[in-house]
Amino acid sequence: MKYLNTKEKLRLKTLLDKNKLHTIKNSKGKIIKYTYDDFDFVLWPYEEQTKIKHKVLREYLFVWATKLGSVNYINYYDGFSGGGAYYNSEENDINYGSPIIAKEQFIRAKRGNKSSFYFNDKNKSNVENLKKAFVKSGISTSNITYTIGEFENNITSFIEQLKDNPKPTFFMIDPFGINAHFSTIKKIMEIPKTEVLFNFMYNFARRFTNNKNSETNLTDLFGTEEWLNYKNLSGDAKENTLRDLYKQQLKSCAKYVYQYRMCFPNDKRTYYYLFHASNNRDGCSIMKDSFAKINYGEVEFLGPNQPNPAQLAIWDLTTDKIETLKVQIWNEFKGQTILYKDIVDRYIDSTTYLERHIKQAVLLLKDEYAEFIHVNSKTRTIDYDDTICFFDKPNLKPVQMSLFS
């Protein structure tokens, strides 16, 4: 098969015969897995936030193999690669996993052959369909390395070699549950050009906040045991305080995380937080824009709350959201001197804002409440190493009289 030879080939979609669909079910009657005739493979089914996590996968692989990968050979290393196939039951065909969707966009991005691809699974398993699934998807399998066994035991060899022979590389950590180490987060982000996006499972780590057995494994998840200090919370206080703990940890090693919160499908509840550490402006940046193209201009799946796409106008906040935000920057940095760059760090990765946001937010304070000094002084708008002089209190025209007045 000739694989992308159009924008995103595994986005045609292979519609499947129902009558050749089976399901497996657990104890309890819920469908876990489908088998399919034609298929040596199994298919999971495909969740609605698993879907959301997917196309901003789809959106932001490409850009950040296109970037980084002009001047670079890159790597993708997914810690819990899965079985690699899904069944999305409400348009009856087949969606891939994180690992065939890096593969495809890397190659799309004209990467394919510059760039070194790592596939761990601690279930042989799941490693030996999704290479079924990567021979069903046309995608090549060139530049693949699998590793079967637990991802703290695997991780470690990699790192080591990529502590020696540095390369971009992008870490996709996403367990199914708190067996993941903070540390091992660490070491990843102690290497230059290194991003992870990890899966904090929320709601197992509130399930387990009071449970003496887990206590260990929750001390690794957090890489501290100050989690202890708040075991003891309910609802909200305990979801953001654990939340702002995790996040404060990555702070320690990566320069920009933002979490995106995505709720059970069917409940307002969190399930998890996709973690994303950078130590890059444009990282962050980029992510955040590529879950809010594809989440109605949104940065968390809400779940039933999910907004109504009918009642948006994709991408755009409000003006009154601009205007509040212009507002907030000027009480901040009143009669202080910054470069545009610091205020968007400040905001970037603490705010739902995109960075376009914060752009509009500060050109609205041009001349009534501050001084723009431009490094390029043809420049139209703003860069990053342009000075914002902020005055003291607004610089207020003078009203020009009517001589009928």
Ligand SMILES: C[S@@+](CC[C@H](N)C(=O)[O-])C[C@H]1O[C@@H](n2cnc3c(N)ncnc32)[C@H](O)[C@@H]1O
Second form
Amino acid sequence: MKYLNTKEKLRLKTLLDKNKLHTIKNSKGKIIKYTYDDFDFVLWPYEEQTKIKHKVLREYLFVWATKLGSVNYINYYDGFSGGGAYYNSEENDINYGSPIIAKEQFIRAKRGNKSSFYFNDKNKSNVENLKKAFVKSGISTSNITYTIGEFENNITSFIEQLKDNPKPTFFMIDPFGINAHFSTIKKIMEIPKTEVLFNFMYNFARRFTNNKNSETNLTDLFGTEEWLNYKNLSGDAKENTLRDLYKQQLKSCAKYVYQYRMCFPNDKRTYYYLFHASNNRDGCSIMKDSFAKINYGEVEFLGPNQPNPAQLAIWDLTTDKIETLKVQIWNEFKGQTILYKDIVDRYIDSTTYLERHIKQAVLLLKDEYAEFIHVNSKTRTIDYDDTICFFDKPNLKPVQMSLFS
Ligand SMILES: C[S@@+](CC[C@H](N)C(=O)[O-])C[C@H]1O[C@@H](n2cnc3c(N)ncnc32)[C@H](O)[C@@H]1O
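Having displayed the form predicted on its own, please output the structure of the form predicted in complex with the named molecule.
Whole complex next, starting from this chain.
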């Protein structure tokens, strides 16, 4: 069988015939699935925030597979893999789910033969659906292992094997609810060269904080009982405290943790946070770039508050951001000597700034506010191991008196 490359597939892209498309609704009349006369699998409705999640995953996995796969055999593990196919009503077309996206991007990165894929879902019909969606996609199905069952049970043996023989592995943990334990994510992050993209279903967790029957699930989710102290908070205070608690937990086992806020498409409230945990600075930085690239330069999806691309003056926003960051860095580090990489580490996962903003802000400090000591004399901008000596006071240039004035 000849597999199609991405260009060939795009050429063959055909729109669906709406007469062949049928809906399956739940008792409240909401569309939960589509069937299509020519397909032997179902399609899920494609929500706006899922589109964004998939675009980010596509961008990031291509870079990840290219970089880590250049010298290593690599793995992708999808613990809540889903049914593999969505109906995109805006474009009247099929879009594929995270497992097919991952396989496609590894092939695009020319790592298709040097990688393994593990797809798990507790629902047998979703796994069967995914297999059929794969066939329809035309993407190679080699090196795939499917498992059916509870994520928490099925991942155990995979973690044990990986621990004995570590390989760079990207874990996609994308549940509908609160059924992934922090202790499992911690075990994953303790293995070298692992990364996790975890869907922290905040809206779901929030609703159950005052339900006695969910206490054990929430304690497993957070990996601590500390969340109980905050269950009676409300609004933003509750959201920010619980999000920060989860981040603090992840920071105990991953050096870089950044969370992407995803609102409901038609509501300004938070639906979920996508937490990215990595022990690699580039991983954190590239994931942020990937998100910003597909989201008008921003690192959160604001639903109805999304910026209007027609009105965006990206240049002005970026200039303001960099000026603000420059002042922040100066106020924090004046009088100190510090490596440039420590400045990047300080801001990369605790602010919305991208790494290029940090670099631009630091470069603006040169001469007037700080002196740079380069490890490599040929460096024209700044390297991670360069030292920055911040002055105690700005070194304001004297007004130049012209000899000829
Ligand atoms: C949000 S969907 C996954 C979507 C998929 N990652 C994608 O991007 O296309 C969540 C999936 O998790 C599965 N699931 C729910 N609870 C699970 C559990 N405890 N263990 C494994 N799978 C579970 C559901 O059947 C569903 O297919």
